[in-house]
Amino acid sequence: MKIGIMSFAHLHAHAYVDAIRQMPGVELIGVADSDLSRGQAAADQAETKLFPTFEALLESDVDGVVITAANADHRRLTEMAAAAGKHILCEKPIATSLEDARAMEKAVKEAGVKFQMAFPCRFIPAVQNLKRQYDHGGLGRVVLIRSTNRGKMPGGFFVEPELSGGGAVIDHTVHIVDLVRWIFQTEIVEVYAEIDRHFHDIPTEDCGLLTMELANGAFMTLDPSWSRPDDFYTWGDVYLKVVGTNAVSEVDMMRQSLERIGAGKPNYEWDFWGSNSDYYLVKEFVDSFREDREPSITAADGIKALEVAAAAYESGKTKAPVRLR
């Protein structure tokens, strides 16, 4: 199987590198980028080939692409890789308005390709617990979930609302969202949210807290801020605490991990090694086209993850909570 980058603005596009040449079978056949030097710094990095337009990477051999481009530019870039036939992988959120969003759906489904949300967290083994643990009964009912995804403000386009749709609100919601649809197969059915900027001079929100309902009655609360320094040990985390009527269960991504501290500089050195979610995530994406089935995250989750983003900024204007369909 070959597969291609499209654009290397998002942070993620080097791990899903790593994990495409680590899989058996598996070709990454070359990559292109709206910005030509960050495309070649990219492919030198990957010892591959540097395609000189999108369009001349979906006219190879290539099976699959895997778009990480600015949010804004997902609609674009999907619908040339549909018409050309590719499947494709997109990185979240699916796009920055649900009318793009709704407009991906309908090319890849018309084209007839594979489209897969890039929601990797739904492949760490601690999630994968926790959705056994509550599919045999183990949890109960529901009642309370308490959840963060704060990490470092990114910078680049994340910060240009044209280009990725909001900031830490729309970046950190839609991973919590969509694992919370798939674990307890509810959801979200209200939206009340607090967002400002207290950490950067950027032109986004970098901090939040929404509350939400849930289908199956549940209370949420969701953290999704920017606000660990530049300095911090660890990109950021996603933490979920589970309070149901028979058992209370946590969920901390960045748990494995091995923290030294000593007299030296620095004296404190914080790796991770858990599992790799991003290899199991571009894995499915794979499987799915090998195997001539759909993947296992869909755009209508993409769509669904950017709903509930799009209804805590309407909160947030409005002052109100927002009810969702």
The other form holds:
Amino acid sequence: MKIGIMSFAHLHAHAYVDAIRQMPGVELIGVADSDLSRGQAAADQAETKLFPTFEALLESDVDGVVITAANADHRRLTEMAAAAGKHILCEKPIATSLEDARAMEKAVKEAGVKFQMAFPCRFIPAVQNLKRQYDHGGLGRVVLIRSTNRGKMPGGFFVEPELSGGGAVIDHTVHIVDLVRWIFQTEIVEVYAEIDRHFHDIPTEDCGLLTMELANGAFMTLDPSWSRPDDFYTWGDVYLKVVGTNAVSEVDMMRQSLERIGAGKPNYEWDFWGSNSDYYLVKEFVDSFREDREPSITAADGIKALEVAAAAYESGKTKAPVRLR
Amino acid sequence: MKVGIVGLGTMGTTHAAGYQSVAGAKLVAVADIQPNRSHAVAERYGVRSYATLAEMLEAEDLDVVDVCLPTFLHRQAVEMAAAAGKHVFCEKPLALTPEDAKAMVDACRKAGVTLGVGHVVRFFPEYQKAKTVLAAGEMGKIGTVYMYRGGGGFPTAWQDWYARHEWSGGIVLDLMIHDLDFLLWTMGDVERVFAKSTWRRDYGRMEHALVSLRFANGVIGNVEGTWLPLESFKTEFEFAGTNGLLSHSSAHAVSFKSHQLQTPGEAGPQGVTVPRSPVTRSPYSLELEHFIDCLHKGVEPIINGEAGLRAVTLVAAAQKSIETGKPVGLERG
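Now that the form predicted on its own has been shown, please provide the structure of the form predicted together with its partner chain.
Whole complex next, starting from this chain.
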């Protein structure tokens, strides 16, 4: 199976490169990037070739592509890849507007190619534990959830609204919303959000707090802020506390880290040793076309998560809860 | 200052112990409608005991009445003490409603007595340290804050009064007011509150709530409280500012640990709870000492009646949001 990377605008591309290179039966046949020097550096690092254009990559015998461009470019590249009959693994969020996201869903459906959203958190073992516990009744009915997905301010296209579609809220909300929808097989039905910019001099928001009602009767809060300082001891967190009628469970993925003192910059760091969820995300993508089946994370999942982020922005403006259909 | 305590539940007995190390104060009397409670405390500290506040006021020449009754009885007791010309220290929350709290503040002002409220968290050393660091601007401009309190299980008390919302006000008023008061103290006025609770949704009495706060200075706050019986009671906070993070978890603030290998003999320390984070002075002693000191000096205590009213007002807004499902705006105090 031959995979190519479309753009290194999103730094996550490097993690996917590593995953592809480790995977038996899978070959990284090259990369393409609108920024040729960035593309060349990435190709050199990955010991692969740089295609001069996205078109050139798509004209090759590549089976599938990973789209890690700026959010606003997801639609254009998805439509190009679909038209070329290539399978697609698309970085989150699916797009910067629901209109674009729905057009992407239509394009891949019409082209008959596989399309998977990159929600790697579904492959965190602690998250899968939580899902198993819920599926087997160990949690009982879910009553409430408190969650955080906080990080450092990423810079780059992330803080340019026309490329990213928004700041911390769109960046982090989609991860947790996807987890909650997937684990508990439910939907977000109402969103209230406080959104602001407090930490950085950037054009987008960098912090917020979402309070949501779920179709299963539970309520939850989500802190998606870029509130970790630049010298924070790791990149951020993925934290879920689920209060059920039978149990209270917590997922705190970054706790699987060594504490490192004095041997790095900053002086105190966490060195993550937990499992590589990116690897299993890419494997699911490859397996979907190897086995010719739907990937487990679809465009519809990407759209649902984006709807919640869009509702959060609307609530932040109107200062009122927003109902979702 | 001669002090009488009315209400000898958990807080009343804690205050009785607290006064023993407060300079300038002498506990002289206690009152409780349950004779076994009042007699036990009276015997322990060598003070007189009464069944009611009215009897205690009648028989004693008190300077201070310390009100540790269930919340729904606060107003009546505070107004009675004020009318008798006594300074009043009232356990938190000051009252069930802002209307009651306002009436109590007015009654004390009119009587010319000082009213203090027991928001003891302001006297816990970890919270005092945080206040100092925040006030000095060391964390830069604060953007977001999270506070947590709970997990110790449902409070057991006289007539199970915590379980009756109309008597205790539920978890936001009874427990989360600690953190809400601390945030009013450190972050200032709240502009808007949005809140969700399991009350009338799940769990019955073991309420769990999540509160979203927007402060006048723009700070976004998330406060969580639970009466669920989790592994142990825990408090946590994190203030995220432009200069970094200031955080605390009582789960990590453990300076003493002991695991019993064998059951000690009859002479052993069975049934003694050992604090996992011992400090030399109890925060309860410190809050009472501050109040007594203010009375001696004739100055306002840092948590006066207005501060107690401000916290109850914020709670009422959160309760309204829980009931209506809508955000609730507050006027700047």
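Whichever C-alpha set is largest while still superposing within 1.5 Å between the two forms counts as the rigid core. Positions refer to the first chain, counted from 1. Computed from a predicted model, the values in this text were never measured in an experiment.
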Practice prompt. Determine whether the C-alpha of Arg260 shifts by 2 Å or more between the two forms once the rigid core is superposed.
Written response: yes
